[in-house]
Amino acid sequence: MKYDVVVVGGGPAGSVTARFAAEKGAKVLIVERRQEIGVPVLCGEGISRKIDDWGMLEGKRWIASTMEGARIYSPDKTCVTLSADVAGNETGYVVYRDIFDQELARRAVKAGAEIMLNTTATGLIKKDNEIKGVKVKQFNEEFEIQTDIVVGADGVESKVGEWAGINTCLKPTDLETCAQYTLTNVECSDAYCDFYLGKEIAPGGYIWVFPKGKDVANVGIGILASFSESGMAKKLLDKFIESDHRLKKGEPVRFLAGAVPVSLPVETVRDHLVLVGDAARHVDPITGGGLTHCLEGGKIAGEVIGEAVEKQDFTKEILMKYETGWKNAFGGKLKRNYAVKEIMLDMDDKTFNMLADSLKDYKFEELSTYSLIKALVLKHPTLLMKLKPLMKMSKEV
């Protein structure tokens, strides 16, 4: 078996990369270890309306609900409301992730890519320390697939990256453990995503409530692994649901658990190798959301890979156009938000309450991170030294 490109992982980042590489004329294969694209769902299912401008999906079948904005609650329940245009990557739509993923895969196939399900990558083929392909296992059969470029779209702590010599291990302070219910028989009277902060309810993270219909919602939690013990995320989530009048009568129709990186990105390019999506750590370090970035990064990766195939040049120097591209598109934001995450870890609940009280009446329709930080510093001059580096970074993004 011989392909120009083998993509390991059939999630959104893998499918989008495959599609745009195939559209450039590359012969592309996606290998996916599961038996169905998009299942099981491992996501809060929120995404920005920014994707409307990209034309990556057809129809609206993948949309569960359209959001008007977000509400952020401090530990004392002070509410800060943001419109959808400025609320970030998690609030444009709540999607059906299984349908969403399958639609992206369909578009990849339409462009010419092939998909091999129930197929697990087990290693890289190397000759003279140069990547020549992928070793895989399908059912009980092991075989090799020759390829010029391997794309690691295999998620957190990427094995593909590790096999290529990239350090993909995450520190506990850079990894969030997550749990989520999809609850029915809950009150979702308005189209807002709700976020709840506090070291008591979600240490190092937050709880979210994403409406999927008038009586269905995704209710989840993410907490830093450095603060987490076995089963802690589910226990804290159960406790929150039981205390909330909208949610406590809800019944689960789905439960999922997983982990997301909340770190700086890793090295994403080697000779014959590219990492995308969670494998590249293209996840917002504050929210843990990565859907929007993985689509944007996947498109850049696919186009660069297509050019490499056209030129028959698979060196790091050629593929570095991808790394330059994603850094220009959203790299500055990831770097800034990682700094914000580190600052937030030092804040106690009293500080969160103070900040929320300062911002509850702020006119967020004209929000920028720079203007937000400036407003906080004007009201709380003691924060100047802590937030000054972020002001400089926000000017540059």
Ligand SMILES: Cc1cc2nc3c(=O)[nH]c(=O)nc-3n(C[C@H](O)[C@H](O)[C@H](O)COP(=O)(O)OP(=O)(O)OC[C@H]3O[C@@H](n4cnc5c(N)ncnc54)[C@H](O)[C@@H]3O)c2cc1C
Given for the second form:
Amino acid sequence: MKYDVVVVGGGPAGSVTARFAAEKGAKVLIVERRQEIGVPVLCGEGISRKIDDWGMLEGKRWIASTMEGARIYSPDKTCVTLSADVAGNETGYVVYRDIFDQELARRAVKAGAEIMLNTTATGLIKKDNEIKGVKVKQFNEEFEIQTDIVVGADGVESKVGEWAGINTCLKPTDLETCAQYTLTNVECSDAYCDFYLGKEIAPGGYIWVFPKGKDVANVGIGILASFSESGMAKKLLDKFIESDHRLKKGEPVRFLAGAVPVSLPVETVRDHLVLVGDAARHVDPITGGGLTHCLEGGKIAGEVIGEAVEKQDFTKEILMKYETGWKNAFGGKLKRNYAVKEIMLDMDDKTFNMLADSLKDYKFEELSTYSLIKALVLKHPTLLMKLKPLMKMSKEV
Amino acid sequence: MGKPKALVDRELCLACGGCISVCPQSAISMHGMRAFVTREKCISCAICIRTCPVGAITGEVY
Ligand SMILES: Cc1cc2nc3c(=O)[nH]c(=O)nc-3n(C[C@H](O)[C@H](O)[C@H](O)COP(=O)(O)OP(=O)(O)OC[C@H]3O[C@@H](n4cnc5c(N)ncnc54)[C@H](O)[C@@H]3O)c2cc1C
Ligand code: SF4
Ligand code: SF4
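With the form predicted alone done, generate the form predicted together with the named molecule in the same format.
In what comes next, the whole complex appears, and the chain from above leads the way.
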């Protein structure tokens, strides 16, 4: 069995990479250990509407609801509102991640990619230290697949990078450990995504309420693993729901545990190897959002891989175009927001309350972490001194 | 007596992968969509125990 490209992981990053490589004529195989793409869902399912501009998803079946804005609540419940009427229409969607992922996979297949389900990658095949393929296990059968390029799209727990000698182990300060209920019978009457901050509420993270249409909402928590104790994320989430009048009558139709890397990105290319999505740690360290980077980065990766296959040159030098590409697209933002994350970790609840109070009537230009940070820097030049150079560094939203 | 090693309760694990991503020894992997600790590799650091959002990993109190 020989392919030009084997993509390990059929999540959004893997499918988008596969699609764009296949569109350039490469023979692509996606190996996915699950028995159904996108299932179980491990996501808050919120995404910026800027994906509309990229045209990667057809139809509307993957959209659960459209968002008009976001509200951020400080520990004393002071509310900062980022709304569509100030920010224009650029807000977001809450999606059905299972349908979303399957739609991306469908487009990959349409472009010519193949998918092998129930198949776990267990290692790389190397000859004289050169990557030659992937070892896989399908039910009880183990076999090898030869390939010129291996794509690690295997998510937060990624092993592909490690097999190639890239250190992808996360420090507990760089992982958000999460739990989420999809609740029915809740009162979420408006189309706003709500975020709740505070050391008691969610140390080093936040609680989110994303309305999913009618009386359904994703209610989840992420806390920094370095502050976590066994089972703490779930306990804090249960406590929050019990104390919230809109949510406490809710009944769960889904419960999930999750993990989000909030580190700096890792090295993403080696000879014959590319890492994309969560495996590359392409997640916004403030929001924990990774989906837009999967799409944006996956497209760049796929195109660069396609070119490498055309040229039959699989060296790091050729594949490096992908790393340069994602750094130009969103690398600056990830770096800036990582620095902001570090500063936020040093802030106590009183500071959060004070910052929220200063922004409670602020009119934001757009709904993004960039405009939020910009407003904070304008209001508190001394407190956020460290951030100023970072703002110059990157205007990416 | 050695320190207690991490042990995953397969009934409670929801396969989020968090423990796998933070284990400094790469001692944890996914088997049949549940986390699994290779005891020989575990150095009893308890990072995974504290990370698990649903409390599916135990050892003993350190
Ligand atoms: C609780 C939670 C809430 C989140 N909320 C949001 C949000 O609201 N908005 C947002 O933008 N992002 C959110 N994220 C982040 C987002 O889910 C990720 O960034 C995104 O899923 C990453 O996509 P991916 O394709 O890189 O990896 P994944 O979607 O994780 O896909 C990886 C795939 O690889 C497969 N795989 C892994 N190892 C192997 C192997 N060895 N062999 C074969 N297959 C393998 C897995 O089964 C999986 O299907 C959230 C994450 C969590 C956990
Ligand atoms: S952190 Fe807990 S729920 Fe997540 S994979 Fe590990 S044992 Fe399972
Ligand atoms: S206790 Fe430490 S070494 Fe052992 S499995 Fe957990 S994280 Fe890995």
